[in-house]
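First, one chain by itself: the form predicted alone, in structure tokens.
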Amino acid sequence: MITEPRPTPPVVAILGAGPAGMSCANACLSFGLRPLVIERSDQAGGVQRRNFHPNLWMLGWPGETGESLTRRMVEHYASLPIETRYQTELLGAQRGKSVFRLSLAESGGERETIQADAIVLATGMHPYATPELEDLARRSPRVIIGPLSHTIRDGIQDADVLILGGGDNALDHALFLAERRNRVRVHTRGTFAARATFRTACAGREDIRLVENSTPLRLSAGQEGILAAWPGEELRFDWLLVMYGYRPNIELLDRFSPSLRPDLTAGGHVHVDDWQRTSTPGVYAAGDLTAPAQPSVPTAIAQGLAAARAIERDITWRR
């Protein structure tokens, strides 16, 4: 009897192990499709690893810090049989005849190339400041980029505080950091568009001022602490915060080839359709990366679902 070979898997390559990839992976192999996953880092979880906050939104684990969440995940996905290449940088994204050549290159310097059936952009966010606040970080570890800090949690206690920034996680940190005796002044470039709630409750607090429409003139980090300057004022704090928010991880973009690299929003962010497509056809995105209207981990996760079920939809339909 003869029988007939069973058809390959399509490929899809992930670009990153966050929620959004390994929710996009696991997904693939329910309908029947080989994920491969590009992971930079040597793990899973993504910034989420990091996050000792409470999950508000995944409804079903009240109080659940990002960490914990994540662990599971990532415990969650490890059991899984999904082939992921950590410490793995992408050094190229082309199109060839009917499949996607991708150029990698692993910590070690290997280099190989394998082709892909899709691509999911899956490469998340990170916090932003300015080159100038980014260099005075790597000069003094009394400055902190980004929520998703230990030493906030852990290091900063009976200490002044100065946090850059009027987002909800300038406002949350400020209160966050008061509660644990610290003296907080949270300086910000306009106005406060921190919710309400975050408002109000710093303005209650004595060792919380919030003060609006400034930007320091000078900021320096000494063995004194950190020293910041105002028209008139100058202060010393033990450390600083900045809270800038977050910006798109699309560095990768720039190693696509030209007709690869998919639409942006004006924010920056990916654009995808309502299946998580990109402009790009084979090219699909999950994650914060394309802006969902509330970034989270059950955001993510759901977009990873829907990027896969796109693909299994899109590639049988081309079959």
Ligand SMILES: Cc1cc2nc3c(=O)[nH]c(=O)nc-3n(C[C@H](O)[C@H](O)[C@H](O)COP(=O)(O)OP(=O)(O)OC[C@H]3O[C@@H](n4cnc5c(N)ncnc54)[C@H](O)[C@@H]3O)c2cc1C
The other form holds:
Amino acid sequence: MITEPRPTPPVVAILGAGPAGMSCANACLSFGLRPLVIERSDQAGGVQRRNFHPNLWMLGWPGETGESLTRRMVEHYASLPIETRYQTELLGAQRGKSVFRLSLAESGGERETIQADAIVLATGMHPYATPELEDLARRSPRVIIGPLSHTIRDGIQDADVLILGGGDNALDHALFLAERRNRVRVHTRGTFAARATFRTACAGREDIRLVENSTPLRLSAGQEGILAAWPGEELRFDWLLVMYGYRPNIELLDRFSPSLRPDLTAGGHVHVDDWQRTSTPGVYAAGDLTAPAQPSVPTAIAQGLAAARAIERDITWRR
Ligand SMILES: Cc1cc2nc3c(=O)[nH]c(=O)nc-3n(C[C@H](O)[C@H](O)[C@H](O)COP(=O)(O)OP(=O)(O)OC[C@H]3O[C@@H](n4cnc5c(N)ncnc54)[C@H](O)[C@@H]3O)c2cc1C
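Having seen the form predicted alone, please provide the structure of the form predicted in complex with the named molecule.
The next block holds the full complex; its first chain is the one shown before.
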């Protein structure tokens, strides 16, 4: 009896193992695709790994924190037959004759080239700060850029805290810190854009002061803490938290050959259609780096799933 050789499943290279990447890899398995996940850090899970706040948007686990939700997702992910390269960076991506060729470098220095039938970008976002504030944070451990650090959760109590920023993260953290006996001032350069529930909750507290249209003229950090100066006023704080928002992790696109680089939106996110296809055939994107209307774990999971479905439709029947 002659048996036909089994076709090898199309390989999907997924960059990033946050909720979007993990969900896409999981969905690839059910659509007969072979996921190969490339993650820069040493763990899967993405930004929610450090989220000590309850996740309000995942139905079914009321009150569960982002950390705990992520632990469950990562345990499930680790039990699946998914090849994952941790602490691995993409060095380059080119289109070969019929497949993509991705060169990778592991943190140990080992290099390899893999072939993939499709690529999914799922690298999320990173907190943004000006170069001056980044420099201050490098010089002082009392300057923290972005939310969700364990220092914020455990290390700031009975202190004077300055938060710069006017979005949800700024006011959510102001409330969190005020509940831990801290005195908090939040300065934003425009008006507060945080959701109304946070604005109302902050406005009702004596230990939180919200100041609009105000950027410090000068900031310095030393033994005596953080000094912040405004016209006619200089104040000392124990901590400075910078909550300016997030920028998409798209720097790896510089390592794509120019013809493979997908179009970006005006805000610098990866532009996708309803099926998570980018402008480059064979390249898809899911999760926060696509600027969804409401970035969240459920949104990232849904987009990862949709990307896998699109790949199955676009690729499987072509081979
Ligand atoms: C403070 C805060 C609170 C939030 N609260 C909630 C909430 O309560 N509920 C909720 O549902 N959502 C919440 N979110 C949003 C949620 O965390 C994100 O929408 C979700 O994590 C997006 O998933 P992602 O997979 O797109 O990206 P991420 O979770 O950012 O994962 C991206 C992954 O890609 C990796 N990566 C980055 N660059 C590279 C590279 N070059 N190569 C390889 N890998 C790379 C990263 O290491 C990471 O593992 C919150 C976000 C923040 C910041």
